[in-house]
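Heads up, the chain below is alone and in the form predicted alone; it's given as structure tokens.
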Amino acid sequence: MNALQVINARFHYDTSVVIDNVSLSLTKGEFLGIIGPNGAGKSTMLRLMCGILKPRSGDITLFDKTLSEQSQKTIARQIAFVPQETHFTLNFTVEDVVMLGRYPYQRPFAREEKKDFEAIDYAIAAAQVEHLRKRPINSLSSGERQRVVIARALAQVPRILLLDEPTSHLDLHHQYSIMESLKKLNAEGLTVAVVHHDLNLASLYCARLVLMHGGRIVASGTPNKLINEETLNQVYGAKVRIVQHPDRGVPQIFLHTE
């Protein structure tokens, strides 16, 4: 069953085409990775998929109903989006930041209900930030803040989680920790799509990869099918060497040096 489907979508800023007649399906329960060089259209695609941007032509359907037919609150109860960078002007506590994820369910001037606090408890536990609960958000490291932003998204109790470069600028420990958390959430039934520049992490964790270039999808398939020297050389313009990961049996990429 398709959870989210992009159908012949086109998008442009002014006269610059960013997404050029793209079709893409995200299957319920899937862990999808969207990869490609800078300027390929990956982040724009993610924003189209969650309704932040609207395609100039084509359609996007969420469980067989077009996004244009649904309110932003209805969409936000089913799709949560984690941007690449999040800046906090107000120094809220972690708990208050996560509470913001309950906005799609709250009525104007109404107080939080039991189900809101239950969702927050779940999200904080799932993102492994319980020990940070009372800390001011701007006192945290980049990796800790990223976990809090993921917790805020999980407080929406979404069916689909879309993430744009969730491990960008993080050290090895936090990269591994966040990807393992996403893997666990996916195993529990959450549909996940993640934009990744790190091809090795994408290959390790994503069941299917979509490779974008020039606003189009140029290849799609399992990491073992898609990650090969010829394809990466054509798209990235870099000579690489591919080896198999000793534990997971998926391709890992090294730059080829003379």
The other form holds:
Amino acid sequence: MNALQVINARFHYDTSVVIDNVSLSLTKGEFLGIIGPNGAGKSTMLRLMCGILKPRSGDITLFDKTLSEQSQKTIARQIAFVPQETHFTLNFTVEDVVMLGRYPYQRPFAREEKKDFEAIDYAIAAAQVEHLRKRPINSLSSGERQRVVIARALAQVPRILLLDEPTSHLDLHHQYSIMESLKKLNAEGLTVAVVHHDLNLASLYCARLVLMHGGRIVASGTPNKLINEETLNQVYGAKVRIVQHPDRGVPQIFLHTE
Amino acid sequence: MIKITLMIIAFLMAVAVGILAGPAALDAQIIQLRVWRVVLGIFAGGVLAFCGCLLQGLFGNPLVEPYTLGSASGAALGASIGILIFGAISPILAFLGSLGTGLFVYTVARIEGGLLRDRLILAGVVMSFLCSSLVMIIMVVGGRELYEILYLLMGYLGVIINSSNRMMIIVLIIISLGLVAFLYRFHRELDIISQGSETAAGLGINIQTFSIIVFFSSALLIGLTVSIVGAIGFVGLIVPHVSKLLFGPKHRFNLGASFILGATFLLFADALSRVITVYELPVGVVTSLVGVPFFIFLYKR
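Counterpart to the form predicted alone, namely the form predicted together with its partner chain:
The complete assembly is shown below, putting the previous chain first.
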């Protein structure tokens, strides 16, 4: 079943075309990686998929209902979006930040209800930030903050989680633990799509990859099928060598130098 | 709870000081004047601090307030044009002045996908100077007393309330309080917007509509307030920060606390303006004396 379907979408800022007639289906329960060089349109694609940006033409459906016909709050109850970086101009506690993820369910003036507290308890546990719960957000490291943002997204109780380079600028420990958390959530039934520019992480964790270049999808398939020297040379303009991951057998990429 | 209690006590003290402080002996007539003055102080201080809190939240900028954004001076310009044309304060022109300067500043500071913090303040201060100069010109050309100019530009709570303006002022206060109550509902949206516009959009907030509603309503509130008591500076800057220090960053508490603390601050400032010298000073002189060092402190931080 298609969770999210993008049909012939186009998008441009002013005159430069960013997304050029792209179609993409996100199957329910899958773990999709969107890869491609800088400026390929990956992030824009993700923003179209969660309704932050509207396509200039084409159509996007969420569980077979047109996205643009649904209110932004209705969409936010089904799709959660994790931006690449979040600046916290106000120093909320971790718990308060996660509670903001309940916004799509709350009415103006109403106080938080029992189900809100249950949802944030679940989200805080799933993102493994229990020990940070009462800490002010700006006292955390960037890796910890990213986990809190993921917890806030999970408090939305979404069916689909979209993440924009969730592990960029993070150390190995946080890369590993965030990707492992996502893998676990995916195994529990959450549909996940991640924009990655770390090809090795994408290959290791994503069941399917789409490769974008110049606003188009140029290839799609399992990491084994999609990642090969010829395609990457062409798209990235860099010479690469590919080896098998020692544990998982998926392709891992190295730069080739003389 | 203790903090809330202290806040209420401070507020009640400010009301008492507002009625009692001053050179003249208390009699029935003085008390009646002072009660009106206290009502105006609560209204203006509350609304200006509330707007400051709202605008700081919307723009994610700790230096923004009706005065630094130029809106208050714009409203004073509108009001003075009203005095020139109709011989009386005109809330509508004050609103248009506040909205006009606000929009100008917003346009100057706007870049693709956001606002430049520093440009917002610079444009606001520049507009503030421009509007002040225009008010001076209008008043001098219109042959008005200098006193009236000062009152518009610096703010003055001792407005003479008589049968001709009483009804209008009461109606304006009621409209303003209604708007304040309406805007209070957006406390969650403001919390979320502090974490970036993409976060807000992802959680289901239509940023554009929301910004327009908040910006427009606060321009209206500033216009109404300035048309009654003039452009009082720095209440909207200082008070939300004090509120944040006391009650933390959540707008649910800050919007309400800013209103009460703003009223308290302005009542004390007004009482001070009556007793510092033999002459009454415009209350904005006192708020600026406190506010300018505070502004510099915030800017340096």
